[in-house]
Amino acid sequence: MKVTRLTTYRLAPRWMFLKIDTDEGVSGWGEPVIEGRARSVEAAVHELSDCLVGQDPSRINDLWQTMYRSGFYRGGPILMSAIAGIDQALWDIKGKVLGVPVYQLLGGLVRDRMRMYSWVGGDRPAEVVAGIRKLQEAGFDTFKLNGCEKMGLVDSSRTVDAAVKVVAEIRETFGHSIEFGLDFHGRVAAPMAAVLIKELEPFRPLFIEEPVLAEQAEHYPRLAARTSIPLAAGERMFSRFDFKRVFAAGGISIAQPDLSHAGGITECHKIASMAEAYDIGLAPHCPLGPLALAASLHVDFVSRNAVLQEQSMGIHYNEGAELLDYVLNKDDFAFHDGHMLPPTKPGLGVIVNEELVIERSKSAPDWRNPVWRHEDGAIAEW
């Protein structure tokens, strides 16, 4: 079997699908994208096609290493996201050829179901409470929400109090019938992170995500030493080499690699094993589409340290398409009391509605994240 063609489809709301065809009629699908930079990743995918066309798709490890090492310059969000989607599609092909789900090729199940959590949008307490109630009806009891709005390098007590007020009202409304993580989203700089974490500690959030940006990772152990709240990070780390320095320095309790950003199944399986060696939990980042979610689940189901899985149903970024709009076998992605069961179909287990993908890709929007500024006009972290 040989790879014959790579075809990319940019899609609403902010996704990109990749189809890899072979000369024996078996095709695989992946999801290579950086939110807001889909065209850049698309160009990288097609540049990497030189490493793939004419090659045996079953040699996933060799193809991965060739894509990673043959270009001299390596790593970073664009190249690693391109590799990630290609890697997902190669695993999809391999599973389909052998007639088994990908997790069987990685050693088989370590659990029977995976606990999912759902994003809750809104910055006002009433909006967040209403969002949680709606998702509770769908069976969820675990959530993630913004820990704050924009925050200056050194900010006021009023700004801190506003962030704490939202969390206090959620805990007062729901007690401990729910669990929630708080995403600082890289909006909080080191001088304010310790202040805000201390104020949030009485409400016992499940974790705090990206307490500071990944490029400020030296603060993770310092912040962890000052709080009992588990710290989580990883969506803006793109390889095991990024993670190894963070794991060795300490401070992170939950690793959050993104299966569409950090080299795909091949690389994230290794990151999960590295995390286990440091007694760190795994909770893959996944605010994207169905192929990214499926890839995440296959790693979750073979990783003993996987604790939570993000998914994008109803996320406020989803304008123009929802999680399963491009999927024909929607029932295979049903939620069971806030959990998902292992995929049963070969490969990734996603039957893509290719006709709809082709049609919708003709008018795909170029999504961009908001650009925020502080009151003095300086650019703010979104």
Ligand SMILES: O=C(O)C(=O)C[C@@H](O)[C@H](O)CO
Second form
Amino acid sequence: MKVTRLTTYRLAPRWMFLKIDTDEGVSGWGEPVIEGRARSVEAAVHELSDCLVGQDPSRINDLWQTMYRSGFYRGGPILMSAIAGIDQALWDIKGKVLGVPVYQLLGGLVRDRMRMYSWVGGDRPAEVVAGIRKLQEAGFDTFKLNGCEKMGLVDSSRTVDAAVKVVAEIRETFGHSIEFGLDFHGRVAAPMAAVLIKELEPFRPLFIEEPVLAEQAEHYPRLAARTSIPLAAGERMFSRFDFKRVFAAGGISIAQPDLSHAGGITECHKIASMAEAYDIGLAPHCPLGPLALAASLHVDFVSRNAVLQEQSMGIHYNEGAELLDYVLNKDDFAFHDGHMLPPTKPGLGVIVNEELVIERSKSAPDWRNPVWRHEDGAIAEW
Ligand SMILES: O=C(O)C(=O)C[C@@H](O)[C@H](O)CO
Ligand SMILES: [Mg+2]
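What about the form predicted together with the ligand, after the form predicted alone?
After this comes the whole thing, all chains and molecules, with the earlier chain placed first.
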């Protein structure tokens, strides 16, 4: 079997699907994308096709290493997202050829169902209680919300109090009948992270995500030494080589690699194993589409340290399309009491509505994240 063609489809809301065709009629799908830089990743996918067209798609490990190492410059969000989506599609092909779900090729199930969580509250946490109540009806008991709105490098107690008020309201309303993570989303700089985390301690969030920006990772152990709240990070780390420094330095209790940003199934399965060696939980980041989610689930179902899985149903970013709009086998992605079951079909287990993808790709938006500014006009972290 040989790879014959790579076709990319940029799609609403802010996703990109990749189809890899072969000369034996088996095709695989993946989701290479960095939110807000879809066109850059698209260019990278097509540059990397030099490593793939004419090659045997079953040699995933050699193709991965060649994509990663054949270029003098490597790593980072664009290239690793391109490799991620290609890797997902190669595993999809392999599973389809062998007639088994990808997790069977990774050693089989380590669990029977995977705990999922949902976003509430949008970019500026508001109406969070109503959002939680709505998602509770769908069976969820675990949520994530932004831990604050914009935050200055050194900010006022009023800003801190406003962030804490949202969390206090959740606990006042639901007690400990639900769990929630707080995503600082990189908005909080090191000086304020310690202040905000201290004020949040009494409310025992399940975790605090990206307590500081990934480029400030040296603060993770310092912050962890000052709190009992588990710290989580990983969506802006793109390979084992990014994660190894963070694991060795300590401070992170939950690793959140993104299956569409960190080199795909091949790389994230290795990151999961590295995390387990440090007694770190795995909670793949996934605010994206169905192929990214399916790839995440396959790694979750073979990783004992997988603790939570993000999914984008109802997420505030999904304007113009919802999680399963481009999927024909929607029932395979049903939620069961806040959990998902293992994918059942060969490969990733996503039957893509190719006709709809082709049609919708003709009018794909160029999504960009909001750009926030502080009151003094300086750019703020979104
Ligand atoms: O889901 C999360 O944890 C996020 O922080 C969302 C962020 O990754 C956006 O997708 C960036 O555009
Ligand atoms: Mg996040």
